[in-house]
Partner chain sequence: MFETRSLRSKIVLQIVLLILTIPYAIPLVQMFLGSLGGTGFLNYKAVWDTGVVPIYFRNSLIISSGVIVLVYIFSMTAGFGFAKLRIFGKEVFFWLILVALTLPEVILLSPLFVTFQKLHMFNTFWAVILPTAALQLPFTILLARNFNNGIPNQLIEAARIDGASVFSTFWYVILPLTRPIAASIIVLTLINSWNTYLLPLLFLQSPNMQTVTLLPQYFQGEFTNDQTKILAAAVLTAIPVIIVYLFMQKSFEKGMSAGALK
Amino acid sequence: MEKNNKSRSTTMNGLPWILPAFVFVAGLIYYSIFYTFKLSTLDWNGLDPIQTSVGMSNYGKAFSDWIFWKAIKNTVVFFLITFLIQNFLGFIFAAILHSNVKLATLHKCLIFIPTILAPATMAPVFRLLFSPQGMLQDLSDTLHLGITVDWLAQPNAALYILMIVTIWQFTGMSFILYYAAMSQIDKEMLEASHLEGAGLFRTLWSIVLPNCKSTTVSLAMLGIIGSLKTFDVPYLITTGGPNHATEFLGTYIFRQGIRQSHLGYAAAISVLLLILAICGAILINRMNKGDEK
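Structural coordinates of the indicated chain alone, per the form predicted on its own:
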């Protein structure tokens, strides 16, 4: 009985500390989700005082909208390629910098700096870099390669340009997390593998990578959520074009809600985006728990 009273007292003492965060989450985030769902049942341009209720028809419209499915396809391809490449590079960089490398601090800074750059500052640079008047075109002309750099105008190439930009930007995040995870690995385990005759690649595959599994799972969750809400880089570099080749759910929501004033339809896509993000996070978490069993 005394133990229960003590536990209850501890809970009550901690309540004032979490109350502001709880009020913020419940009052802003959850209310916003509820309000967005309410908007998704309306046919409204955001300005007209008349709001027409259309039930769930906006969701039916989304499921029959080829641009919506194109945005989902782009998101899936974007996530798979960027996740694999940037985490592979981050893992390799972390492993290298855990060895005796000169100027290791400088290398860490150089790898991580792109992560803290604002998309609004770097997007114009990449747009110019891959334009027919950019540096790559000048290099091609100087070397007489005969290549016209207009890849941002090519539907088959524009999406991969955005992947290159994203990999360049967020490999530093994967590197930092893997570097921290590798710092927690027992050095005696690594020394034992070395004494047993295991080579570098065998050690990385059999010891280091399994011990970084939780980091990989966390990066997968962040990658799924980040891919679903991708907006700034595609909008600033390609605005979703050409011909919706780089359309993502975020850019499509902006296009429908702000540019075309279809607020109800944009809200419906936002709700579907939230559901996809939650499902992706749950799937990764269950896969992780299944592997642990």
The other form holds:
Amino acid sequence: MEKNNKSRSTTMNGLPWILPAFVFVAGLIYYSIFYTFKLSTLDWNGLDPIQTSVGMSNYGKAFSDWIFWKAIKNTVVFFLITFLIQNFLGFIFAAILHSNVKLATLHKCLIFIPTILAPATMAPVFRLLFSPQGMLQDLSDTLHLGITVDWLAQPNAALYILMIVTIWQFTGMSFILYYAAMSQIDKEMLEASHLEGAGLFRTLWSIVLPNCKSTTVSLAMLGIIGSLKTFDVPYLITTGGPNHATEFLGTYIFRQGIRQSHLGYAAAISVLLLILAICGAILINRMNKGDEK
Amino acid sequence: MFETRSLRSKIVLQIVLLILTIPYAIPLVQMFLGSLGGTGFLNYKAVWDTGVVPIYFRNSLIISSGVIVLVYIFSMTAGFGFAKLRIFGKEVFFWLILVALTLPEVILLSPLFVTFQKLHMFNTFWAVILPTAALQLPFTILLARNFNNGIPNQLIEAARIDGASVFSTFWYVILPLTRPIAASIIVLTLINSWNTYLLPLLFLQSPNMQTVTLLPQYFQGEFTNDQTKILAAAVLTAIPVIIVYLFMQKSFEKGMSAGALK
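The block above covers the form predicted on its own; next, return the form predicted in complex with the partner chain.
Every component of the complex follows; first up is the chain already shown.
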């Protein structure tokens, strides 16, 4: 393109408008991704001038590492359970607050505040709450339930505690989204369903829930990506323990790469995590498009 | 949604709501009561007297402002460009940015760790601001582009016929019209950058550079695990966030949910 048609097409050329953002994002992120690929073929502690190339063996190591698989399993279980409960609660809250209830704003604020507080701020609170010195223990003692609250120390219970923390944190998100989706539903349709004699739960299940489908898909997407990204909550509350019972890919990468200086191995797990994250995004996107038709 | 015509159903619904909400208040109550254990309100005084709380707040404020400025400028210009301007290979650029949408920040750790060491960027705010903004941008650019798509082309045509340059079109037409999404982007970025933990943990080593998310750790060292003071610090950290939220409820709710609503 020469200068002859300068007047219109070059004044509307948008490249300068996107280029700074593109260079910034792509530069930093793709640089890091390629660097991670390179690191994943090394056995290196990050400081040593000697970098030993080990080919793909870090990946082989990951596939035969039980902690890696434990982290994957935790992520899947964590996603399924938090997704179901958090969205069920968010849905119910949205339905109730769409009815005529008193003090709706107060309740809404209480549910939403957890989503804006940093997990780092709340972590000490949860460590206390689920310890024998916390409120739950006092409650159990008052009611003479005879329960000792030390669940964070128990491998079987700790993961569920982290799920409770996450559900506590993100119900507000599900609630707000379902609340917005429900405002769009045609009132006459609900009225008709009521006149047909459909009960309350029948209406919620057969009319309201299907109408909120795109919201549920969005929440599934956020949930999958969020589960893969999980770091703050397990790192701060259980540090992945006891005995890796609450290990996630993020905490394991941190443990290997930063704490133990196995940068190559951490990078290999990072690459696997990246592949999982992209697969998750594609999968959900497909599901969404398949349904819209 | 629910039938609330009879008094009985009204009361039942109110009680169900109350029972469901109580668990959400428990951690907040625990935080507050826990912070008053031992020496009561003197815990707050002890925490305040260390003098670090305002410093950590200032640092978080600097970092959040930096991230917001970068994210705002890049999202607004790129959102406009992607939606309204002619660009060769536009879709390719857009998809390359969008792929980064799902990127977990922990993946960036090792490369940034090594690179920042080489560039002597350890212990600078840039080491947190730059990656945080880069991770936030794919999402906010998507939001800004989608919003720009909804602005009628005729408006831009009209401005052009009146002789406006691309820049004045952007400044006088696009920026005023995109205020709602800009507000959402700013709030969302504020929450995410204020709450970021991993990057400051790794890259800000000296105590006078650290952020509010690192306060609990500081007090664990300072008060040798005196829970009550750590919780007092947590309350002091949470209160400003809650107050800002209460004053701007609508913007916060919109900002947090902006991405999932198409």
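What you see is a predicted model; the values in this text were computed from it and never measured. Positions refer to the first chain, counted from 1. Just so we're on the same page, rigid core means the largest C-alpha set that superposes within 1.5 Å between forms.
- The rigid-core alignment places the CA of Q137 2 Å or more apart between these two forms.
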